[in-house]
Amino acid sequence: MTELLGKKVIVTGGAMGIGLATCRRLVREGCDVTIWDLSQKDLDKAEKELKGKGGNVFPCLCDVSDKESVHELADQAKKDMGQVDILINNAGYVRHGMFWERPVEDAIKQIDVNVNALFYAIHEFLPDMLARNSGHIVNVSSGVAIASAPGLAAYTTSKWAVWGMTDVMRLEVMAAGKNGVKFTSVHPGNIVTGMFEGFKVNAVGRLIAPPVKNHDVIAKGLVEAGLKKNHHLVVRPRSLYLGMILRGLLPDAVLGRIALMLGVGTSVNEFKGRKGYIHSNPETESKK
């Protein structure tokens, strides 16, 4: 069991939703904390109530899809905290819709957010952890990744670039023969409030795959499973598993009726859930 008192960490995204609650995780085992958001607003919650709660938190204003800003604000980061232990990838971008309904500038943007983004935050930090073999990387995912929704093709496409990122790096720092070095992929399945409002499947798809009641069941993964026991891949509801089991056994065909036949040709029909960066400021993407 990983302990966590004193850890330095960077959490993108963390002034709301999944992010926000693994900071007040973090903060409650005694960690430092940056974080990085798009909201100012949302910045300025997140710090009076971590701060509230006896956190040494550090909120830095961030597009983490901008190279320059990431490579500044990792600099800043390494000042204010000394270094760091934990890189909590995060933020995300959503657009919903068949992907020949949207302009395919919508997808380029899932991707430079879910993707690109990671890039550059990893690649700011990796270098000094592999020097002191030890550290720890978290990458953010989705359910979408274990079994796709119809009407999300670019974001299920970025998150299914981020487990195979997450596995490959982990392949390859052991292949470094940096043990200490950890990395782990959490695949949050639908929650019902925040970026998936709305999202549903019918009731035997619900069954199967119960919708999350809200983000700190992500973040008790996250932390518990993911930080402390150094678990590669922590899904939530477990019952995603499936997915990859009936992935493996069953011909794609039969498959992708099973999945129309649970609702997920119309999960985004109703969908309702705030548009763009998660921890975003909402009239400003209402403007958009």
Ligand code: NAD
Contents of the next structure:
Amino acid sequence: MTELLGKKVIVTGGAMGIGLATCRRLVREGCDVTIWDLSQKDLDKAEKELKGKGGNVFPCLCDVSDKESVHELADQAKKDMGQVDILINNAGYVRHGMFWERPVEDAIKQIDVNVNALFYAIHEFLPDMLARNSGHIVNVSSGVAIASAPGLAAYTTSKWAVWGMTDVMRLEVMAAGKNGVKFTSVHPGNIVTGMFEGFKVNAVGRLIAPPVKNHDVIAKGLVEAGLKKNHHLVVRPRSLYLGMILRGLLPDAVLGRIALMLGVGTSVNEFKGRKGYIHSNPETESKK
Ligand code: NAD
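Could I see the form predicted in complex with nicotinamide-adenine-dinucleotide (NAD) next, after the form predicted on its own?
Now the full complex is given, and it begins with the chain already shown.
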């Protein structure tokens, strides 16, 4: 148990993957955790696993891209937990394929879940955090917001937006003199199983930025570096920081050629993603 003991946290998309791995760590630290997720089945499994392991768990069926639902469940979370100290915007949605080959609705949906949903949730909790001058908002972006990935145009766009949003809101809060409210942007590289299964760069690319072995590597970075040390950026694998440095140093044309030499141009050719992925409101749920 540590400085996180007794903190009240919301984790979106917390019923599996990075979100669930984060919930495991937070519950063990003695946090009360509200989990928002689209999948009732996975919420039930998560609740069963986490119950009795430390802090309280409040599983809630929620489509984070549904503004009304987020509003209602935000009130519910404040009733259940008293207040919200930490908001972790982790839920995410991906579709692959070259932008011009996909229906434009695919792109809009990714912006709805990966970007607009963050506006809804942050708008619900930030005012209380500012009033207390205390709180932490963590947004899960991606490695593709450091090194763009062809075949993931809308997803890449959404994750650059997440990083930009985190950065500018941090400055807004600092400009308002509310230094007690923290922001963290988390940038996972591709994890070998789950949402990005099958995403692959070539051997040189993998040498520079090896795939992440499991979801807990990211959860550990989020909790230990993000929440406990207040790091503004959490990047895993750390070698992805090299992408930021090279972007600052090299002309775009050279950077683009290097990216293609590392195999990013064909990285989604064997993309599998997560099977049976739920990507809409449970009422109108459809499967991949
Ligand atoms: P995952 O598929 O394992 O879990 C995502 C969770 O979000 C699921 O439980 C799903 O039901 C939930 N979810 C999806 N849409 C939702 C919605 N509209 N409302 C509520 N819940 C919803 O994915 P993950 O790998 O744990 O990814 C978590 C975050 O990390 C995402 O934002 C993703 O974009 C990002 N990320 C993942 C990887 C990777 O390789 N897995 C890499 C970079 C970034």
